[in-house]
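This document opens with one chain alone, in structure tokens, the form predicted alone.
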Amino acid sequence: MPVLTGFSHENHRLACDGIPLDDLAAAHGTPLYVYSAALLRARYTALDEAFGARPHAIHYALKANSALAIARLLCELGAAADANSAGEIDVALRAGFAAGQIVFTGVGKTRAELERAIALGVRAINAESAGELTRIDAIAGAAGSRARVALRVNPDIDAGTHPHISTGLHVNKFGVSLDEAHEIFASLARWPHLSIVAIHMHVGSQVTSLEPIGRAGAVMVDTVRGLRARGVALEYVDMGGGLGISYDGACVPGPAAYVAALVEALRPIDDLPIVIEPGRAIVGPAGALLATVVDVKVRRHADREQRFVVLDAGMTELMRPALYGAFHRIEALEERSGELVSTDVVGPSCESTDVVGTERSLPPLQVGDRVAIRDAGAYGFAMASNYLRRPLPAEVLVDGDRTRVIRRRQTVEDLLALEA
């Protein structure tokens, strides 16, 4: 029988890797967050072999999940890493990969970031705007070199996503508009220290239709061949991340799916590399948030309960349902008898916001007993916030038979620390 990868039911307890994860929140406390690497390592041998013989390179998204650990599996897999900021970028270089490995993307990039950036040689900065660009080349002309960069071109395309994480339409923050890029590549001569080595899109996070991908595809090949025709050659086309995930079990599209939409999108340019950046599809199915029941109320109404299950868990630990109102599955993880109840389960906070999942059918759920929260590896621990002067909770790494902890459990002396 062959092994199942990540989190199954097994003996009617919740496991991971065949671990059962009552024992290791026994072990280690909760909150805690358990990851399977089994699941992270099939997750990225998806996506990478999916493109066959198509020359790719897939930029693991560091602010989906920066655990060491976890960034250094993906160096050891063969991934490139894409980062959000100068730490990003230093916990990319500890975990094994080389600054020509490394693209650095974000809106508000300060001098420091660029300086630094551009010092080590990073693979492309992924400029936002004609001010960036301006700033990029007077620190390389400073610096007495180059730099690489990869213009973010903002397509205007609706991926469908909540608005809290689109990221392609005139709207959103994020890069040049269409008009602009052709009136920047018209004008490439005002930055003599650059080098634009490709053009850079992300239509949104959390993207379950491949209808937007095949668009943006088709405003790359239109963008690279207006490109051409001005002399501009590129190394690559980074089509960005943001393929989604099923947290309600709704079907959505598979790595393979979405490489072949990318692929044929971009076939009419298929001798540039394809570059992508994804975070979630890889990393959050393969982590779960382990949390316990610390009360349980109910409160009955002229017709009905409402019962609240109160977890040590909470918007401190993961901030997803609250920041978007995203969706967690909820499980015991030992089985429990008792007919299904409509439950509330909330968070310890004292904020109204604090609700973790709201009329959930689950069994009686009892102080003491545990849960976990589903598909919480991205985005989780990396959203994680020290509000009411929680600690940070500790991180685990289940791999085959063997766990460790890759992070520990933050205490209020490492809070105060810092303190005077």
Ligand code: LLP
Second form
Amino acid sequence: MPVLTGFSHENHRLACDGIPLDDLAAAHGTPLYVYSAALLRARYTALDEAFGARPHAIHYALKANSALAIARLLCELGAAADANSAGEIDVALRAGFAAGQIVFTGVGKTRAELERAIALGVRAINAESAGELTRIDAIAGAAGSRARVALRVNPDIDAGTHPHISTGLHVNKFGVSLDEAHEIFASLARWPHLSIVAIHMHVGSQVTSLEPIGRAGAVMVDTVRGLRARGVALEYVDMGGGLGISYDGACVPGPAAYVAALVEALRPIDDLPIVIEPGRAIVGPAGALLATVVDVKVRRHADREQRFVVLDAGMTELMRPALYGAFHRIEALEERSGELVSTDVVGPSCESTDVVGTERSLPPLQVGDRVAIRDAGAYGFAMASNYLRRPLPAEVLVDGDRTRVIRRRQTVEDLLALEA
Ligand code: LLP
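Moving from the form predicted alone, what structure would you give for the form predicted in complex with the ligand?
Entire complex below, previous chain first.
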């Protein structure tokens, strides 16, 4: 028996770790998110093992998918956590992460969030500006404590990602510029209640070239050396997240190549542990969104026919195609005979951008057929919304021969429960 990990075709049916997805859709309804625990473990372990003996910590970026069961699974594997809000800090604690395993990132942290992070004693607050350092310092001073801070430096590097998810450019709102970082380092005495424990950088998300990683590493090395010259000793360096995945089957660097590039770039400071904050690379390929065809229509143009397949899932369940024009493979759950036809797969909402994929070669799907939208484990459910009063989908985790509903489908009653 081959080891079945993730999503693959078996006997003409698409399956997750050997369990036919059609059976899951029939049992739990659609739209439905399905995750492979085996693939989640494999993706985490590949990153972890790639570091070899190099001291490191993998702070899973909860923003990609903070389902409690997934966070817990990663915690049990030995991951630490990257939280982007007080809500994610609470989820991390509930999932079993200790406060000292959590880094707290975010471009606009509120006073209440900072107070909570300082009181908890998180591993570091990744600070975004001199103003934020001053606010953290005041809160820590008032609490009679010392806050652990990593300064987020914006290295002005083009990571070649979609403009909506680039973060490391001078024009992006994130972090402080290198010049400003040096001004901050020159005046650390202004913030007596802070310890600068690390430098933090994150050049972008869905990075599919190792070249920007090497350049960011070089900037990190220079920055750390500058700090050392001032007598500031750091505990670790945080290179952020960003490793991309292949949405369309093209070749992209995997965990081993990515980690090797990081380790190589940071070799001059190899006494400092490396922290990374991956989200997508761990959870993206481990999830699929299942949907059912609710309508099919053919529009006749002068020179061609346009075939629309309307699903019961779209931008409210998976926003990436509408927001970034992102590509996700769409596959029929059961093979259907007939020639492949060019198909525009669209969501049900009243927005023209609610398109899941255009001009896809698909079998002649009929109403009632089901499809999987692949690689939806990251930034899928996490960015879903209740627009049009659409309840959030259920989520199922396949773990060996056990299938667990890790989040029940939301109901309209759930939504109304909050309202007067
Ligand atoms: N650390 C920081 C500081 C970040 O801003 C991010 C992502 C991560 C780590 C995790 O990045 P990852 O390893 O997942 O690439 N919604 C977009 C992605 C936005 C990413 C924002 N920051 C998408 O669906 O493509």
